[in-house]
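Starting off, we have a lone chain in the form predicted on its own, written out as structure tokens.
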Amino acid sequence: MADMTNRSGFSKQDYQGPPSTLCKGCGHDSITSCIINACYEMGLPPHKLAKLSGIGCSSKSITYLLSHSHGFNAVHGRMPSLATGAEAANHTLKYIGVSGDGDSANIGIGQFMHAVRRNTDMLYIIENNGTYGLTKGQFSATADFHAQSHYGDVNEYQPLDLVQLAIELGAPFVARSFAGDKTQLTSLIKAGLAHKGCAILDVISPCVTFNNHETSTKSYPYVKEHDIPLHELGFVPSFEEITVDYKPGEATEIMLHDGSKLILKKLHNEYDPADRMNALNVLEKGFKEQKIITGLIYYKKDAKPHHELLNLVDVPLRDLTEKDLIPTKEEFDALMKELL
């Protein structure tokens, strides 16, 4: 029997890739599954998607999804620059950048910061496990202070929180999730893809080989016990009828750029993702209490993406011809008069 097709006429198989060679039980494979499901359910044509990565287990994971999409595997830590250039050349594609805590928080930290401040139009997924899994378990910059490694070494350095840093740098969409929570993660991936601008999604993704022991805050048992979701998430695409079954006052709707809606159902408190200072305070409080805050942590409406800040023409730069790019003598003379 043929596979069911989505609204664009594609089957689930069109969004998949070859079998994963990552360690059995790796959190990255769970994230891959959520990306595949999100793209299929949203009906995004594979040929209108581009997947980008750097170096590491996380960057390797893009091999196992979207085989019929555009893709590029960059050098270590340089994925954000690649995405920025690709967006400038063709802003009609949807970009999914997959990176890791080593790729983004260590060698690529400068690249990460400039992609955020430029508001590069992409879903930037950080598969965060606090360790260099590909090179056998060294600490990354997100590893916990005084964390113990697989080999018994102790980390003496303070950790970086890329979610907190992204908010401080002005990212308009910042979220955190857990590879073991597919419902929340899939909704956040859909919202990030619908968002126009830089959508940062930090995903705690346990490394089952090097960093899944009891003392690690990036392990499956720890995150399951200490995960504090800010809200329940529901994503409604623009092509579906918007219906909400929550009682008045129990839910908040966030309208995304493409007409889709992210519905936040309140849980523990009246959390407002538009309040930047409150978002930073909640993260700091969670850090002190050794809790992992997940959900849509910060959202800023109407921030222009990079290609709009550059005032680029509607036609992708890659499609411009010599006739479009070379001015006539009259146009050139008029331009020179303006510069005199």
Partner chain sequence: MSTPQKIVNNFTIKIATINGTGSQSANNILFKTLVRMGIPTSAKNLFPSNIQGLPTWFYIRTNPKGYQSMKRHSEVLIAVNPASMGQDLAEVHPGDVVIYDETTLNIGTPKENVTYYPVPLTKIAKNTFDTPRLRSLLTNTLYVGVMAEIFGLDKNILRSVIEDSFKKKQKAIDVNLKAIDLGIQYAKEHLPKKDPYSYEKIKNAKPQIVIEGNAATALGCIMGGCTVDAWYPITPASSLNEAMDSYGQRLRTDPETKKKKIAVIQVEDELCAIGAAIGAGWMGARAMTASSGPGISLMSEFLGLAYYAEVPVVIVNVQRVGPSTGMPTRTQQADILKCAFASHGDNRHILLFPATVKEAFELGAKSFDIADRLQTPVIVMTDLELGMNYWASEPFNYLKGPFDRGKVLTLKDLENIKSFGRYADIDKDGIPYRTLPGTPHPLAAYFTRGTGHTEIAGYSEDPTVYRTNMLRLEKKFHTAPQYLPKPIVLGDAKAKIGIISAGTNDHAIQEALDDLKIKKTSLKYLRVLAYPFHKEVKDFIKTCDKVIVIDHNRDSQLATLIKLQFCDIAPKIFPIAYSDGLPLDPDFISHKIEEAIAHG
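Numbering follows the first chain given and starts at 1. Quantities reported herein were computed from a predicted structural model and do not represent experimental measurements. The term rigid core refers to the most C-alpha atoms you can superpose between the two forms while keeping them within 1.5 Å. What changes on going to the form predicted together with the partner chain:
- Superposition on the rigid core between the two forms places the CA atom of D319 less than 2 Å from its counterpart.
- Relative to the superposed rigid core, K329 undergoes a CA displacement of at least 2 Å between the two forms.
Alongside the form predicted on its own that was just displayed, please also present the structure of the form predicted together with the partner chain.
All you get below is the one chain by itself.
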């Protein structure tokens, strides 16, 4: 139905963008469609969203979604700094930052870490394929140890895991998903958008051109084979009743800031995403067993987002006028008098 609209009166088209110019089958395009679906289904007005990115294939992908939202394609590795300033200027928008493994784990690792440390209020998606696509297949910092490049070079460096790092840095929302698992990914995107503060979402997103061979842990076949979801995810937006079928005791319910709920249906074992040490252990165990753990890996309630730490007034700073911003003549004169 072409005319179908969401609860805010927007059609799916209002969330879409121009056609992608990425390679056919690129994982990033799947993520793009999940972001579009998540925003549409949550009924977020497009003008209340802003999309930010750095440089690289992943960063290009924000061109292909949300064409009715403002977007900013920054310099390489510096997307988090734009988000920091934008949030300070206006904390009433939802920020979606899209970055890649090169953009965040290599050149932008400092900004990644400090955005987490400040608890920048954004959904921070890393489209992780372990390779530099736009510059034709060099290794990134998330490339596997001893991975082979498209041209046969061997990676001698240890990989860096942004999920593990984000948990260690105290990010309040850390998740991993797979571009091929649209259900899980869409739920996590929704939850990340409903979360207030820095939501880190690392998405394994195969590079069909440079890193989709059998030995790569970031390829479609490998992830499909080795993906260990921690739970089945159900996302219930604030405006809907819980109708997901689950039995008490088999699921954990996480209440997000806007009243939405993320329901984690337990799979193999008890998994408490609030247990930081356990989260790190599960990840570590996963590496040893060559499994890729996906789902909401860590969640911390009540971490204040950056604009709250800054104790800013409720009106966005950018909307304040002369009356709000220029000290009164009396205040100014008093200051001058003190300086005499």
